[in-house]
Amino acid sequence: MATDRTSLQERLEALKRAETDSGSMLENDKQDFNIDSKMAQAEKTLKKEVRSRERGEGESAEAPSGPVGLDIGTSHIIVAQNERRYIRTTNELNAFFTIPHSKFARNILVKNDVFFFEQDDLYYIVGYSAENFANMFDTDTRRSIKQGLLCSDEKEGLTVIQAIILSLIQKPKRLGEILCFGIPGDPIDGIGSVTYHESIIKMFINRIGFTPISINEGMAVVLSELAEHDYTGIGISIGGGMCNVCLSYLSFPVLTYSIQMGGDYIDSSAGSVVGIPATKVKAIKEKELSLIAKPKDRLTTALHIFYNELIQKLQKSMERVLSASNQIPMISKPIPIVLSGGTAMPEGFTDKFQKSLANVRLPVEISSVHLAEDPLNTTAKGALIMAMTEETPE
């Protein structure tokens, strides 16, 4: 699946054409000059440190004063903004938990700065607070997004997403500010509509005062991590609900797709065989799991097994999709693969992925496999870079 959005490379070429014109600066030249300025700022931003944090309990959102990157993932929602010396990201867990309505319960929630809203005689506890409640009751949180797309089984799922976004950003200081958000690639064997998912989110973002644009999640990984390779390579975002893959050539997303399998599948599968809620498995996995060390118990054995399955299915899908495509360009040298997303973060994942590549045949030669510098924030950072290169409507 390709996109017709002007690529970064095309914008740079437009700049070079403008530089050859020694005449007066006409309107088109001004536009090219503006593109150059935005590109230079975006590429400078790529070199900045990312400072990440969780949204604090009871914390109010700020009104952005510049372009915004937004990652609406199955597991987390992350906002990225460009500060003077660094990129600032703020994240909240994309999960919720419901309890019955009562005045006593409301007083306790308010007193403890728990993030919640009221709907249909229920309190919807949202974000990291939901995970705490689920662990307390030894059960699972509920998700507003399932396998990377809006969950049709949860009627209030969109309301949860809207509440989380509004807890992270307010209406922009300048009406119409660019906000770029990540969207999945079309699932090759799955269900759900990316078009519907994208359109619904765009309508909400527009309603709160931003100009929304979208970027494929895998392409966001490329923009964030592969500047030194002229934005040529394979970006893979391995999240909670799916794996997104993008083959990019000189910043043009030649091929994008997804498989609806990720960290949630690993958590629920491992949890079901050892009798532990998936929410608890997730907490243990994120705190303790190493794919280098030998499994020490039934749970870590199960996690190793299902991680191996995920890697094998992801790589087989790459072999299948890339080999079947007639859009692959003639690339003269090997290209890198960059991995990102929370599910790619356990120690040893990258090495395991690289070794397993020997079992598949790809139509492009791979030079290296590496983990993104900041795997959890890569998509949001890439979306911010795209937002910074866009023209704000007058």
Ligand SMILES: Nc1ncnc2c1ncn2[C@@H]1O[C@H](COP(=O)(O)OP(=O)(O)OP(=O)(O)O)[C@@H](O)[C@H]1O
The other form holds:
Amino acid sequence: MATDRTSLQERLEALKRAETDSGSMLENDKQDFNIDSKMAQAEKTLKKEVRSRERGEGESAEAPSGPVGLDIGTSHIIVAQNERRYIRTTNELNAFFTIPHSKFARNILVKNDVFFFEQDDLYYIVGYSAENFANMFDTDTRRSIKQGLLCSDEKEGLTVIQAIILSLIQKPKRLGEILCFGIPGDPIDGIGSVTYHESIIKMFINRIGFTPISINEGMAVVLSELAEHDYTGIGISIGGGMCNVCLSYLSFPVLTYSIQMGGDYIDSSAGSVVGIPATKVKAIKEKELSLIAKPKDRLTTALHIFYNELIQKLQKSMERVLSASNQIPMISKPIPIVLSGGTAMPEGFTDKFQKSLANVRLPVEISSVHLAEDPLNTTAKGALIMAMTEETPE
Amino acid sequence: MSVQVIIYSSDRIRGGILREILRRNKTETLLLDNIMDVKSAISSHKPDIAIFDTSNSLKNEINSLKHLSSSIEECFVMILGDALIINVFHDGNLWNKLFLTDPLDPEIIISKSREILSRIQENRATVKSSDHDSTTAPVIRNIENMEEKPSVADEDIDLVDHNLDIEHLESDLRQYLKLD
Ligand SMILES: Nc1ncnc2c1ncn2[C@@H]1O[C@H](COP(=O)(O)OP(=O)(O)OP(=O)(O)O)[C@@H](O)[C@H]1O
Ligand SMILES: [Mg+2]
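Write the structure block of the form predicted in complex with the named molecule for the protein whose form predicted alone appears above.
In what comes next, the whole complex appears, and the chain from above leads the way.
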């Protein structure tokens, strides 16, 4: 069979041209475009600013009118859509909290526009609302996905994810619109099946009315951040449940894998040492953790320790997986590493990561380490770019 | 533009990379992942080079590739893959073969392809201008004659062809065309 369909590179080039054309159409009456300014315009459009926001309480889902990027993460579910001048993302927390059935509880939930559904005599409070409830009850939220992957034995997890996705998007205006969602790489040491996770989500997305395609999460980071490096480099997403790594060469995901360790591990480990719920640790960590400043108390000391452990484990895994691989082509120039995901966000993380790289030996030379422009939205943006390069089936 | 290089690879990523680097080098390619199609594509497209990437191929696919490669005379064949597997291809016709062991080295593949394609181009031009009856003799054959020695080293270790260097080819060509 001829496999001679256009490569992702060609489709990315075509996308760049198309974006240039639509860009110049907008500005057409104002000025004439020569080739150089068109190229500059294309660069600008592909580098569109990402405007992100949390889904508002009581806000209903929208019907997308173009390709969609979707990031189903352990912590967040994010939808990205392409607007004329920017990329718009809407996110919801991927967490839930259950309380028993009662008329009184129901009235409170409805009155306060809380996002919930009923199942098996329980109210499932979902998303950011769940986090508020957990804090009120001084306990932890539950996760619909553990360490990046859906488990076949937890059917409530899937119901929660479906509810969250349906709160963000509904049936597209054009049936069969492309929706690209991120999937993790195979975990090198953990449990869970990416194939199961991917197939279940595909079935669900299909039922909403989209044509689903998937992209490796690390590859989505490369697509979103490494256009100027010819999509050659290592994209790493360090999220809530896992670290996803992809080595891409000219936009081909030559090597992908994941380790099942992320922000949740840091929160629960630090929490159990200090004796406070992980959900509280998470809030403090997100608000004020700096990896440059000296730890000021027991909690920050613990956070520093577990951050160091995460970086070491991740880099050691890179050393082992990359060295053992015979997939990597000879790459004559040093390549960049780009970091994304919420766990890469604290001040000083990139620096720490870069310094610590000196302790491992990688079979490729690294030119630089930098943080993605908008670490929480990188995967969704990369998935959107992928969706935009795909042709909608007739 | 007609297909200059046919690529066989059952490894989607490696096949894609090969196609992409050649595309960047402005070389027209056809990527196939089924050996049955390769044979017919070679006779219908008459490419100058066939690249057989053995990575990820099954044992019987390797056997078919081996048979196919030993019977091909109308174009150059580059065989890529693990050194142990490539060894299997080391008999029969070697004059039009080039063996490149893993890791995949895009730069070498490009420079070798360029070299072969430009040789063939030159050769085509020379054959055309020197041949009165201008039915083009198979150009690739002239390259065969230029190449007295097999284009691979006999030792297993040095599988990369060094005999294709330009000076060597040039002097052989001159000799063949009796220009000296
Ligand atoms: N400003 C911040 N500082 C530190 N950590 C943060 C910050 N913002 C978010 N995080 C952490 O990042 C993690 C969530 O990141 P992200 O949304 O990228 O993960 P995810 O995509 O949902 O999960 P995964 O990719 O692992 O499945 C959580 O552990 C969260 O606490
Ligand atoms: Mg993620």
